[in-house]
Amino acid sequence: MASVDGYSWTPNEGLKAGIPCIGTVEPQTNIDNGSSHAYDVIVVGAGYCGLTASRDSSVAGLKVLLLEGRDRIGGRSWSSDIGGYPFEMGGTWIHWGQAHVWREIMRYQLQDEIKVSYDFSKGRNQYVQASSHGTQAFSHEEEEALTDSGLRKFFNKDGQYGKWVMPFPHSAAFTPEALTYDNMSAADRLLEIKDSLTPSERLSVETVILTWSGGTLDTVSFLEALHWWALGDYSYEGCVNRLAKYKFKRGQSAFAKLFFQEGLATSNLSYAFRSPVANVKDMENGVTVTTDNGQQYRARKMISTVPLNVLNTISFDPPLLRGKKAAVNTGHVNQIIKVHAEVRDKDLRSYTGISYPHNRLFTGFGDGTTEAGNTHIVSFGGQHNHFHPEEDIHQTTNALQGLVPMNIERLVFHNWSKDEFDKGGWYCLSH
């Protein structure tokens, strides 16, 4: 079944909007409109968050709505399998170290349908650097050794790569000497440390901190990188294997469909897809959710997992809290763009690669092999040089061009920023 998110395009075919995903749900609603309803609760917002309070708050017991604005399930974690190969649009990388996460992997019986993205065993085995200077080509134990690097030079800010002033990452309370980067910006910390990188490790610094990010240096907030280097266990092959290395074997919304039908299988779980929500009224009496069609819901409670840079679309009765809405109203810098190609070069299932500052797709490598035995390439953009991959495949088909010349038999993605539930990626601060 085919959601009406993401665009596909082939020689052939062109390009087509709306790909197929198994998270697309049918019938787009289980509420029968002849009957009033009285809810516990109402959860707006079907990714993850929204599907785990959902589920939770059916399997105890209460009487749930579930709001969803799209014709799928995932949010901003979702996966289109064309010709049995799951192509992931958005969040795809899973870890142990993923507490959360890896709770629910561990409920649903997952932990051995798990995949790694790379293979260094056959082919190019480069990790290539492309920039306005020219192109050099280094093993996958060079690009690792200078990344690391210069990602330690730029953390190191307390001569402890950033262990001393983030002893804790995994919480939100930051030490006050944390705190004092707080208006600090990727761009500031290359300056005080530019004399002691070398051209390639700060290539290789720029582009991992814009791909964590999807912004731009200017933007990123030097204590949010720090909090992902922190995260990672402060090496970049922490950060690697946290973030951009093991995958589902069958994608996303195969995970995504799991949380969902536990909930329905309660018979306490009703849902509207297609049902943006326009206006929140919280009174003493309970809440009252008005969606854009104008059809009104009831319930005691109401959860809200509305990402940030959306949340000025929805009135609220009584207004956010002062800071909620000062939040809402700087939003997050992440204008991320992801592209997939599947081409005909099998030697390129090894390839990993940069080409920066020039190229619209600043960042690549080899992901997977598909059903068909071609080779399966992820790209990222940012707002760097920020382009919409759909409005010109030509623009598009270059950019990819300029990571590695590949012979480009697919391309996949979806355009985050234009997406009226997201405008942009995952959150990520600005300084």
Given for the second form:
There are 2 protein chains.
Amino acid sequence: MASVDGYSWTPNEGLKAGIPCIGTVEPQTNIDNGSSHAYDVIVVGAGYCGLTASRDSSVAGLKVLLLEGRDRIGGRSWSSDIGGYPFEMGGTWIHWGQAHVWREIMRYQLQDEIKVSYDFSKGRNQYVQASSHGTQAFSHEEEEALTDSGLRKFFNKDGQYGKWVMPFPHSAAFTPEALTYDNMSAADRLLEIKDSLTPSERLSVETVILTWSGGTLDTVSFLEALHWWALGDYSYEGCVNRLAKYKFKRGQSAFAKLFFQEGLATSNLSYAFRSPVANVKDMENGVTVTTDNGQQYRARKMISTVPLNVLNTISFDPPLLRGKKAAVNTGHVNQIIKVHAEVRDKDLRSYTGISYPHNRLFTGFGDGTTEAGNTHIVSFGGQHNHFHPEEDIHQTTNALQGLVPMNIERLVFHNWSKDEFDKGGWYCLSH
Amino acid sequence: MASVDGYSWTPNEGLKAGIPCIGTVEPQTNIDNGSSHAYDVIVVGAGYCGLTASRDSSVAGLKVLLLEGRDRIGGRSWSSDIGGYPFEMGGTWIHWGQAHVWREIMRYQLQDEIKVSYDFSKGRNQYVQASSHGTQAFSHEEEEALTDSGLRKFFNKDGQYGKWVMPFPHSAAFTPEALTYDNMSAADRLLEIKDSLTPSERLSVETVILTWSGGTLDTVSFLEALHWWALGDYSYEGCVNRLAKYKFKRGQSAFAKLFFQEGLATSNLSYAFRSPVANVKDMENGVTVTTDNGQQYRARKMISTVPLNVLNTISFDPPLLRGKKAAVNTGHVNQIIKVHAEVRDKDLRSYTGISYPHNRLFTGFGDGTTEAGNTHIVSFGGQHNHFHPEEDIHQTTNALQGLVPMNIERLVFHNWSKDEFDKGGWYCLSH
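Would you generate the structure of this protein in the form predicted in complex with another copy of the chain, following the form predicted on its own above?
Expanding to the full complex; the earlier chain stays at the top.
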């Protein structure tokens, strides 16, 4: 069933809004709007956070209502259902170093349903740096060595590659030293080490930080970048393993469905999709949640999983705490762009590369082979040279060709910046 | 409250059986044995596995009976409650790379209740190798470098340090190449690389494998050792991080109590401690579980978390499947010995070392500072030169002195080999 989310484009069919997705829910609600049932808990948002909260609450015997603005589950992680090959429209990669995710993967016995994005055995087996000074090709071993070397210099402000200043990556209780890094942007840190990076290291480091953050070097906090590095076990290989290597054979939406179905199996889970929340009133005797179309729901408690950049579209009574409100007003800086290209060039399966700082899509790589035997290239842009891929397809294909020449048969993407339920990518802190 | 498990010894008080532990449960049951209640599920074993199963089942609304042979929760992970300092009698170290454990740590918000075992800043800041050829001291940087170098040679049978032959550490679907390694012992592999290891590397590699396995080099499967290495992210640093670096400030038993208390809070959890199971009869209309003292309990389902080496003490009707029975009869080879010493020598806080192959405790290190300001040394032995620490305290203190001279104020240990509910340490596969 097609979601209204996402776009696809082919030379023959042109641009089409809406993409088939197994996470689309039909019918869009299982409740009778005439009734005025009081729930134990209303969960707002059907991404992994909301799916987990609604599943665990309904398994625990609570009467749960799940409200979601979209027509599908999964939030910022969802996969297409195009020709049997899942293009990942948002969050993609998983790893046993992601503890919460891995626990769920083992729980649903999906540990053997994982494949590796890369296949460094075919054709143009290179890391290509296209910059304003020309193009240079490296082996993937050289890619890893120069990127790791550059990132170590970047993160080695404490003389221990970040391990001293951020010894517990999962703790929110940052050391005082780490907190001072929040006043510093990635660009500030690059300035400090400008004489120690080789030109190739600098290109790699800058594009890695832009890909992690979806921001610009001027906006993203050095603390935030260091946090990713620490969560990636303080090495480039550790980061790649956790961030961009392993993915579900059958796509994120197949995973998300398991959470939803387990909740439904309890008979305690009610849901209403296409039901964006407009306001939340929390009184002594419970919470009243009103959707955009005026429908009201009541519960003892509410769990909000609404992303930071759209939390200000909901009015809360009593209002959010001052600190929370300040965070909402600041927002986060991630405006990541992710464009998939299905291309006829089999020799690009082993390609990785960057095109920076001039190109609108600054990094990309061979991410799979489609059922038709074509190569799947995934590419990223962000706030740096930001654009809207659906507005000018010629510009979008040019940005792909700017990475490496390719014969495009299909484009697939989701414009997260214009998405009314996200207004950006994953959370990324500004300095 | 004291558990009957474990031993302590001081020069003044001599040897005492039983150790105070906050995981001891009093009263030992919350059920009326006169009643013949039928449960939804009986969980056998109150280690983490059984605690999790009984908690999750009772939270899901099932009526649960937890049966445990001991007088305490925690199974093979439990901590003493001696003078405010927790000695870890069994499983100790935790890390965010242990996905299931970390998920629970975050769930109970204990991510800031963790400390590092090591303090490499004090006094005798050395790695000491005592062997039949004399004693040699290294810095801890040298320790890591030579151990990593040795282990890389040991595990590099596939030319990719194990990453090629075991790419998914959490999968039970081993590659055919990895499965051939199950016919090989650690000693077999050491023979293959005997000319490439330096004497110091060999000592480190052998004692690391003995500490991971609790077996002997002749018994432990090379596949099993490789599995640990893969789970440790294919590096010595990765293994140390996951296996022997981070522990709970307040001990494992404080963690285990949270699982048990959450289950109890549902009012769905019944329990009976000091209730070893003698036989299990699984009929069409449910399961009947009979304890050693003849008490019978009925349920729709049973979950057994009984360790492999004692599973043959329970009779099952119908009998266990043939493959399972074969595994039970083979058993596992881990006969780890763990002895804690509280010593007056403050300068040993930064000590690590081995004494091998002659010494009964082949490895040890400074693991903390007690409330009294003494150094806590933890030491390990196993099937290699096996002994029972409580049988001859003089022999035990000699084995500690054989690591490094120390002034012992207290010993604390649990004899896992004689433990009727484990008959060994953690699961370790023979070849």
